[in-house]
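Single chain ahead, by itself, as structure tokens, in the form predicted on its own.
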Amino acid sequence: MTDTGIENLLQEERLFPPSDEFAAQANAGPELYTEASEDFVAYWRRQALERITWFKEPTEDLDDSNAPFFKWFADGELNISYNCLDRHLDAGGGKVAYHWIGEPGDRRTVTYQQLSDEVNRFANGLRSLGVEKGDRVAIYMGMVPELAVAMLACARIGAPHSVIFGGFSAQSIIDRVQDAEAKLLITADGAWRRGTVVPLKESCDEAMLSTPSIDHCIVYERTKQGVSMTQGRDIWWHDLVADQSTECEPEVMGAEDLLYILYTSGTTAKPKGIMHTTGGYITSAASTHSLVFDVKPESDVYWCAADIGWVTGHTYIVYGPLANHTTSVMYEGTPDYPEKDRLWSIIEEYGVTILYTAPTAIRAFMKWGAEYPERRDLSSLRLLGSVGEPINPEAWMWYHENIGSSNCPIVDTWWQTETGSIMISPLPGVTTTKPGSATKAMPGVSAEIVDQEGNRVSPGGGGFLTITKPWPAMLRSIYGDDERYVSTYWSQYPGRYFAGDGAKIDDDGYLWILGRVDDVMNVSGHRISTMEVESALVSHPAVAESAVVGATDSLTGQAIVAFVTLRGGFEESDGLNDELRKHVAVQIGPIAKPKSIIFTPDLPKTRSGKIMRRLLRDISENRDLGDITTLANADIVANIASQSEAQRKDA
């Protein structure tokens, strides 16, 4: 490998081939790779025609005449709401779309017919308020079925939606509504989280002081704690739909018409409005949902345990599963309320067969201990998935053994808000998996690792993950800012999509995601991924979770600082500190040995569960921490900062 890439330090030799039984019934077969490699455009065309119902079938496939502003199936016409609902009703309207569980314990079962009726009523309600095709609608809600209803109703009438995660602040609502010039805001009085009410309407009231484009605010009554309603602007959901018809003609949408905007943070203060269109997006969503999760609509109970406010929820809670006529579980609350076995109790109660969750959650389950899943019967599970960030090999193994009883394939998936659907993943029944590796690019996707000069990295090396060919669900631009779209994703390596992740490739051609290149440390001239050091730490039996950052060091350029959370039954000590540093040196080499380790009961995380390494870097270098109000556990920051300061004084 060249010296302009990323070091490949941690090796993993464990292999898990698919069982003969799983392979015999799998939705995917190895022939898909052959088909896609021979003609990736024809492969995606077949997926589009076989999985999607078109009002007008496309005659055009990929239009790359104005790269990187690619188009797919541009002359095709369809409606996503129709694909998720109407076409299933004659044969399966009574089938369950969602088993919904509220955090306080209330439950609802929503069939496809009931979901269709509610979507049509709400779509008619939106039209009665003057919402038309092309108008942007902002949605700020908790995890209730009405969030999916609102999205599908917008899709039905051709109004692009912008879902804002229900844990974000009023300022986040302002930023997103102003950028999209949203005409209408949909929210709820509140949402339940760990036994308390998150005051959603209150945040909207604050935001609407600075959002003149909003004409109306629709409020779903969930928590009944009492909220202020501004006459003429605010409307109760139940009042809006009370007299609406359950029939609503779907808008005929072009394949390249905008379906939604989803904002993701950027390197500047202004969030990026990622634009996803209609035909290509639903093609990829339906295809990947079926192939990666091996979904059998007639028998599976599928649970993507994400929040709809993130792209994972858009694609794999709403659009993909519904397009495939799947029964899903939707849960309002957190995994540890009222007990740390809440997820496992839901799996037991509903006979969940497929679980898709995040490595952050898995490491939390490890920290809590295997006693909680052991309380419950998880034998219904037949496939497990991971999403959101690279998964440490030992977390993968814990998931495999304690949740999957060593019988369930694990699909470790890599993709992004920008990609719209899964890009790199094992195909269950086909791929031999390795703990911690997302394995290989999906059929129809072309991924390559390059060094800083854009040269392809050979097996055994590490560098920067790029996508070399367009795919149907790809973002079309950044809303209102084509120039930023080109400069952010297409300028660093011309002709290649690059969104900032590092990766390595092993001798079998398997890809290992190393996380954001911002999280690569330069130690004595060696570019070391934080993820590899974190994986080495988590492989020690005492460690539940770790986060590693590089802090400025006068001798080595950067020094490795590790923040470690211990599993139950272990206590911090100088001896354990030394033991962990030596463990890293043995696992991946002395160059990666942390200069210091700080023990902490938790790590600073966003409300989506991602570790805020920026804050840890700031703490390590004694910098001002800035705004920490978006954290799920802001109180832990002071604890970590005081320990870090004490270590600096002792050094």
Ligand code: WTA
Contents of the next structure:
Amino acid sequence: MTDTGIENLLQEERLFPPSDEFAAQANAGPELYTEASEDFVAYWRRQALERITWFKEPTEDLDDSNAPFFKWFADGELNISYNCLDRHLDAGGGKVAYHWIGEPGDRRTVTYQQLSDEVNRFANGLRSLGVEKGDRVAIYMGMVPELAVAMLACARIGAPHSVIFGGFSAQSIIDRVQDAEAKLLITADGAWRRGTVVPLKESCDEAMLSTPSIDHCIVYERTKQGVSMTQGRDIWWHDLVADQSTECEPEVMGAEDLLYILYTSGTTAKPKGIMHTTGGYITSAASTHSLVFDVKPESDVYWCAADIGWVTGHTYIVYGPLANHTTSVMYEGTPDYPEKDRLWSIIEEYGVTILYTAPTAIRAFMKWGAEYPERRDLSSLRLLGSVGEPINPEAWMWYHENIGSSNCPIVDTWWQTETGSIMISPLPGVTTTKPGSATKAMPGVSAEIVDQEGNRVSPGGGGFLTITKPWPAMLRSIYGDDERYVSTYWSQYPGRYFAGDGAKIDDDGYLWILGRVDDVMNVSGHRISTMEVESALVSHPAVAESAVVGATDSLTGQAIVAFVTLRGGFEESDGLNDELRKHVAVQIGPIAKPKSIIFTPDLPKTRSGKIMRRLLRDISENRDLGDITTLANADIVANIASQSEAQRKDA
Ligand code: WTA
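To complete the pair, please output the form predicted together with this ligand; the form predicted on its own was given just before.
First the chain shown before, then all remaining chains and molecules of the complex.
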């Protein structure tokens, strides 16, 4: 056993080199790596000058004099809404910014000109309510174009936004609004979700009992179920913009002015308000969006199927694509409503060429079965992306074969709310991919895996993922808590950024993300990543999804307990249980053989689709589960707990 940190168990041999055809037309070329490795600051400077329109070009690049409070392009001046809208209008105002599909089936086409008009009118509306540069604005909406309008209007007048995911509770609104001392709240009457109305305004009403900083609440009318409006405080969106001009002078923003705060919900602690600023963020958003997704503004129909409430939606539905004059699809609802082929029917209808989604969705598609994508013509697709969790090699293969017809490059993109933009990813047309590996750091990004003492791990080893140099879209701090910023990200390994993921590096220098370090198990002194055991399980034809945890065991320290969801057409049985345990032993070694397997129709997930292993650990160890109402699927927990209990009694 090595003492590097985490065992390296799973081996993956399949290779997918880029096709000549794709490489010939790709936005990215291998020379970018060379350029960036020679001078990463100069590389980013070139991206900033070539991709962004500045009111005043920066003369400063990276300022690292007060690390880890880095600055990028600090004396530059710009406005992000100008970069996303105004500069495209002369030649391309008629181009579609968003093809929007409402869950009930209504549709809207929003051109750049229309988006610009709406943003300007709404920005004027905000100013008329006294919102000024620097005031924080909270936004709690569903997936409607007005959410993007609201964000861009804030950016236009220099008011940092804090988008709160529309599936969160009133308490989450309170926590976030209080922390940011937001002055204004923007919401909708409701949002559609699986055929029912999520009463957004109602949650805001409840929250506003405890948020004295809020002067006004603007309400966009979407679901029309009737809401209560408090006079003097609440204003309908359509009334606010009715008489506003479509011209609103953009605020001149310094590159280091705050663009937004986005809260990451830790599982226990107070949410952290991650701060993103202007010049570096938009540089990196535009650059990575173009290079990683190979977007051709003239011809592509691009779809990032995330929610704008997450960082993925901020950077790759709103800011990156609009800065690059892209045509996007935006969808309001869930992939299984009214039928499990909703995504595929949208791709067929709009001729989507680029799809970016999450492993949790891909594993759900696997569970539902290939018949749903088979019903639809997906031949327009030319590139697929994945983000949010490690993608198991078999899920990668399923995505490749069933969605990509085996001829689309897959970009597995590792990044975080904190990093602002993609950090580790293949460059399509350049990088040979391996299923399950996010491959290598992007040009201009330096990633290294270290052991517990902070020594660099050599190829073949596993440890902790760190970033060794600052990058333009990096978080600048945690809102109101610089100390926590330093202690959370910069204190484990001095001089390195560490955000809690384990990873390994193979002999070709490819990086394999192993998931959160908190999820690593310790079995008889071996540190084993839950993700590798999960991937071994998912490589069995019966398994769609799995979550693995280490439960306290008197003999081995921790014992591996696996929760398994089967693919459509497979039945749980004692025989299959044995077979799966043996399968893991064969795939990655007897040390990783689960002690027990529990079959479950679903796994507990956060609202952003990440598996809640901590909760499964609590179930396995028969602990009190605490508040689970923030889960996406709280009902599944009782079911799993009772099965787990039954197994304990059997044992
Ligand atoms: C995980 C989402 C493996 C990781 C953009 C990270 C991934 C956390 C990947 C950040 C990936 C994200 N492979 N793991 N391609 N992408 N993660 O802040 O644990 O919602 O630290 O940002 O998701 O999640 P967040």
